[in-house]
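Only one chain comes next, encoded as structure tokens, the form predicted alone.
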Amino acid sequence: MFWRSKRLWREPGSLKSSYDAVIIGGGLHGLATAYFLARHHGMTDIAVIEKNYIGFGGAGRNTAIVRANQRTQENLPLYKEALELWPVLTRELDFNLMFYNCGNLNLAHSDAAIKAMRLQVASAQYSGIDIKLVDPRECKELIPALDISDRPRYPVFGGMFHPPGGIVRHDAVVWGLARGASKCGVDIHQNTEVTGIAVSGGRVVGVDTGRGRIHTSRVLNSAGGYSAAISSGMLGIRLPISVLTIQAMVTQPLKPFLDHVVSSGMYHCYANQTLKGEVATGAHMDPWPNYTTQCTGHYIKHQAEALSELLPCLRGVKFMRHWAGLADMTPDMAPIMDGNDHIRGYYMNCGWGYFGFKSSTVAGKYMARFISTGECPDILKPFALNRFEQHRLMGETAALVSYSADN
């Protein structure tokens, strides 16, 4: 007998020749937004538009993490509201979407890093984030595994621990978030390219496609490493963003033994164990700005390396499967969330770079304020472009060069 699943979302079939908003992206960002714009705000006649698939960019290329433990005052309180998020959205949803919070510890291997470390804590604890300092013998405590000896190039000198930290199944945010919005009467057009954007009057008045031509007044940029080509290819509009390639693997599964995400900024590393048991782990970002996907040699040799120092368990381990993912990285490491005053309707939610999974529903959440009633959440106001022209760029950077930096 032959049977076909019910999908978990609704194909829209034609497209509509106008809608009341067109999201350019089928993401995290895109879903959420459209999501809370037809749940919370009442606007339903609305387009996601993907040139691929729902999922098929950062979305389904990533190591699920999510956590709250950034430096500055602007990136703390939202990040701590997305991840207070995540159960709330599994009950709204009606929608497993794996949350585990089994928290993140993250390494120091020089005084210097434990000063940077007790900076950081300090604020994030001024925001009610629930973060502590912690010694190497608290570290070797929270992941046995951990080689806290002198016999590392980079020995432990101790760590921040964040409880609630920890990850989620990406896959399945992108089906929940996808199914919830088209239960609320949001159309996702797949496998459908746009190809312009039309301004009339300083204003926007249609999105072009591969299938014809929407007339909309509100058109959202939430494509991920394509966002900056698309606002400078379509509206002239340049972006300070560099398109960076990042790469994460996991290994063979195992018998459960890491109970927490590890990273260290010195060894540019993080893991965590899957739920099959798999480890996963990925890197820092390419050097350089590129659009590839392709994964290299170079970066599994600099995973087996630093985690066989961290995790001497692992040696001998294989590695299954390898992927690669875009980062759409900003000078200052912070995301770009704003309208434009010069072509009005037109807003953007780009340049997250490897932060983009840990803030989508609470992005998705404010963004969809911001375009139903035209006035900036205070929250996304430091998030503003023009931060660049002005010189106000936010020191989240900091944090990480500070314990990173070999010397």
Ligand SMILES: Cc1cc2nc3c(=O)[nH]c(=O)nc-3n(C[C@H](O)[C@H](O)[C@H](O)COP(=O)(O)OP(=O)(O)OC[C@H]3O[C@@H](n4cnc5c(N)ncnc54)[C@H](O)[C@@H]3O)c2cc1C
Contents of the next structure:
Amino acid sequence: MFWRSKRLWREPGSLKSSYDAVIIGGGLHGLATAYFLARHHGMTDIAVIEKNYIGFGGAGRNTAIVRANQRTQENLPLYKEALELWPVLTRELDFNLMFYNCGNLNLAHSDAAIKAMRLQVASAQYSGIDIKLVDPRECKELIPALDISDRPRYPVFGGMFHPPGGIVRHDAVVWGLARGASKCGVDIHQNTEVTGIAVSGGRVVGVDTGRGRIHTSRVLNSAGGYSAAISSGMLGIRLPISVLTIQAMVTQPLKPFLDHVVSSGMYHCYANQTLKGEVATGAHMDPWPNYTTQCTGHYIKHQAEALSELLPCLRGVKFMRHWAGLADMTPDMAPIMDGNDHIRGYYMNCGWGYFGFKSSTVAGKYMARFISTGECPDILKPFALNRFEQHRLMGETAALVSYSADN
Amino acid sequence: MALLINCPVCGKRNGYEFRYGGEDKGPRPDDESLSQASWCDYVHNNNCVAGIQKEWWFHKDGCGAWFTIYRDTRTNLEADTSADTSIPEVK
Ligand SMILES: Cc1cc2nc3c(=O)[nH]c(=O)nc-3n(C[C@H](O)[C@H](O)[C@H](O)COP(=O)(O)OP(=O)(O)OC[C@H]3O[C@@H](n4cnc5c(N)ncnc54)[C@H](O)[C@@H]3O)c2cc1C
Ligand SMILES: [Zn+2]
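Given the form predicted alone, state the structure of the form predicted in complex with the named molecule.
Below is the entire complex, every chain and molecule, led by the chain shown above.
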């Protein structure tokens, strides 16, 4: 038998008229929160409501890169714990998440970039994260195919190498979490759209779906690219988010030549060689907000130019597949994790942009604690929505690249 | 599919000639009644409509004009809403 006839998770059939908590979105963050609620907090009467199929959003479209080399003291511990969770969850879920800790090399193309990296490396080391600065020769030792001559438009000045990062199989995370949550009793309703959130007396009382009303006192908005539209459209809570299409593509399979994830902010390009041999590469976001998820020739050309400058041996290699997803970007490149602020029982976990795969399990872990106790865990407190009002934006934006929608 | 934007001066041009200038949020709140919340709302917050929105553009590689258009964020197509009053003005 080369196929499974049995689904990994239970199809719950009819939608119950009430649940202890309803989670909007069967993406990484929604499924992770459901799993931790059911498995670690004993809250098993939970519905995950997914408009399409689980993994339809960023969960199934990301380039699967994981790392912990963030910039700020608030973000570093969260991402560090996330990285440490992959082997733990692989065991706990009894599901091979294919964590491949091949290490990440970030390139610098100017003295200013090296200085910015020095600060980033020191901050990460201070949080106990394994990372170091490397010179161009060391970059070449790590990635022999890299062109460190002065021929490229942006020559390599050095970089930072982060050995514990790498790649995790993103579909496996979706399936593993869905199976784990389902085993504990969570109902995953696919092909069901949330159309409204009912509030009465400042509290959540229900969620409206295409299949009827669910009575509940707790709802989590983890709808990825659609979370900001849901928040403003259904509750009138406008968020500091811009939604942008972001594209990725893979080349034809090649013999192994690239042992690490390599990225360059200057070239707006990152790449790794998958276990199948394809070079998976991610591009920058569209420079204007849109929900199209359209692929454009603009980025094929851009990726081809960037990759053939950085890794000249890729010249003439063909792209095989090209896809796009949505990135919900905040102005400080840090997520919004909050709850019970304007409305009791309304929780949100969004603004994860193009970096919310690596952190999804740890975000789910702490959001589950938040939802089950009603108390915000200390580690999540800096991520509250009111930071924007209080001018406490986090410094997660790269010094050299501005990711704002209007740049 | 590329984005085409209709500049009031230059006509239909490739979207990459322009710089997106944000959702149209109406006039800047006046200093008198300004609060942390209203300033934050004006500076940072968006409606993020999956549909037609009124928005600002700047013809940076062209004539330099700033202007507003209506665009469907699901298709990137400009919408002619000159006669349509059902599109709510963003507050
Ligand atoms: C091309 C690309 C590359 C990326 N690369 C990386 C990377 O290398 N590393 C990294 O860490 N991150 C990466 N990301 C980001 C990462 O994929 C996202 O941050 C992550 O998927 C966000 O998870 P989520 O659960 O919030 O949203 P999603 O995974 O998008 O899930 C949201 C779900 O909500 C559903 N939904 C929406 N509206 C409704 C509704 N009204 N009712 C019910 N359901 C609804 C959607 O169908 C979707 O399934 C990348 C993203 C893209 C698009
Ligand atoms: Zn013009």
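C-alpha atoms forming the largest set that superposes within 1.5 Å between two forms make up the rigid core. Residue numbers count along the first chain shown, from 1. On a predicted model such as this, the values are computed, not experimentally measured, just so you know.
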Taking the rigid core as the reference frame, tell me whether Asp378 has a CA displacement of 2 angstroms or more between these two forms. no
After the core is overlaid between these two forms, has the C-alpha of Thr44 moved by 2 angstroms or more? no
